[in-house]
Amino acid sequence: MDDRIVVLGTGGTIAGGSALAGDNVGYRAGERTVQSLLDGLVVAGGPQAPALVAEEVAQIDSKDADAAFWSRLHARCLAHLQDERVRGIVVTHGTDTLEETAWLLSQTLACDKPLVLTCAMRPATAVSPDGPQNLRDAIALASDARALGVSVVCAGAVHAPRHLQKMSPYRVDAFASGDAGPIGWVEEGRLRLVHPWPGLRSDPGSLAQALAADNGAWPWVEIVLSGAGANGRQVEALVAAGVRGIVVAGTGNGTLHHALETALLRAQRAGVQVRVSTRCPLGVVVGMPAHGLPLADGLSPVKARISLMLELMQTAPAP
């Protein structure tokens, strides 16, 4: 192993640019290359710092992430994980769907090296951009022997994909891990753990080899929200259109408006897979709600959607 860290660029705010210096809102994501983000970056370790190898995977706004993007990123991560010269991988990513990509990679890669995603809430042209420090922290984390598998670092905090959620649309410390809290912190290039490092997913099955690049090849799964005045018309329309799975963000402890519940039970009888999560950003659904629909294993709605898509990928389509 020649101790290199591969930095995969995918665009996002960290690579964003604005014609007006200091504009933290009116910018375009993915304007700069990942190599430009690395140029001039001071990495902890001095002469002993690992070699950094930049590779551009995409230059998108992460709100536009899709199957083709995920397939390309997954393939490049897999290739570098299998390369004996590579110590770890860093992925620069937009914040909007960071938690979804992190969860997807954590569930589909047998990852015995560190794979660290990072981001920024301010573009590279900001008066005080947060991207350079986040990138330095990610490289430091990817160089640490204790870091194995997929993690995320932002504003110094290190998060496990299962618990990570974007909590703010603007603050630089936009991410949190709910009740679990961060795994630890990167401080002056050093990892300080406050929880044991999460265990690795050792057997992601056939998904470790390939994810389809065609959006149409991914099972169609949608998220539906329960709230005051909810009804079943959206569910009925989705079933009629051929949806294969529905994740519902329930109120409180996974409860559902009665009209929506009725429609979801009908959808389940018609062969549609249903999972129930909660709108609440903290805690998990406790016990089994009266509706009896399958729960989402404590996952947020967006991660439950990904898990259900991956589950359906490995089962034959309904006749």
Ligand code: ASP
The other form holds:
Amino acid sequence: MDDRIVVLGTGGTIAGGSALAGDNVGYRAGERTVQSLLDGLVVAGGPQAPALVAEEVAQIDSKDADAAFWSRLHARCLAHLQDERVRGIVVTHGTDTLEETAWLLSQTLACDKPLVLTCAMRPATAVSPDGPQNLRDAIALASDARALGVSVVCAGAVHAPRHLQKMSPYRVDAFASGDAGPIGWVEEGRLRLVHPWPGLRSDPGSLAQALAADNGAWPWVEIVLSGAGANGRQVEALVAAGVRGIVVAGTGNGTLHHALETALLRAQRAGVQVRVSTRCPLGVVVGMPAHGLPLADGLSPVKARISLMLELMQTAPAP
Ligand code: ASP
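Here we have the form predicted on its own; I need the corresponding form predicted in complex with the ligand.
Now the full complex is given, and it begins with the chain already shown.
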């Protein structure tokens, strides 16, 4: 029986290159093919190791990820999940929007195999690149039957999509999972769990269908920020331009500047879906703030935006 791990390349710093060897910041993301990242990589398992099959899905800097990219990646993951020869999937991805892609895939794929995203903070041309070790860890994780569903590994730490957040623009250990902490660690090719593996989403069917049918034309949802001096002008402009959803990154416990709050309540009355998240990187909004606008289910603003887009995909726009 065939036993393979599919490695889907999407670009990012892990595939980045710099003209100046050793430059960790002055490089272009997405310059190397995913096959070249695998060439010469020593993976655990010796002769028993699964075969690695490389496939290029995109060559982008993940800051430029968009709906068309997500639709394509989703479709390729779906195809490989349905292939009985495939034991697990690894996706190499830029760090900038990694948490968004991981959240999207976790919400839209019925994943009864490991699907592991990984990345790097230093380009492949760095003196000491972190990509090769991250890729080795991801392949080890994708071979582990305990790792069902979508997870992310970076700098040895294994994160769940719900909690993962990029915390540093420079450090190799760039991600954290807030209060929850990592699910576990990959150490010398072995997974050490420190929390039970998170349950799988049981009903992604209608979301997956909506995504597949959508051809990259996603409902328009924006994020606005509340803070000192905030006002309602941005919200008014968005509503006038036809936005369908607004996620607001509120202050503290989901509170909003009164001027912004007034504009958001007006937007809601006009049929725009509003969700309230918080600017705080730790914890969730507790209780119900006085404004009464719906909360974002404990999600960060960027993940709340994805959830609202998926929700709106299943709802026809107001006439
Ligand atoms: N801009 C890069 C990207 O997200 C950053 C990285 O991969 O670390 O593709």
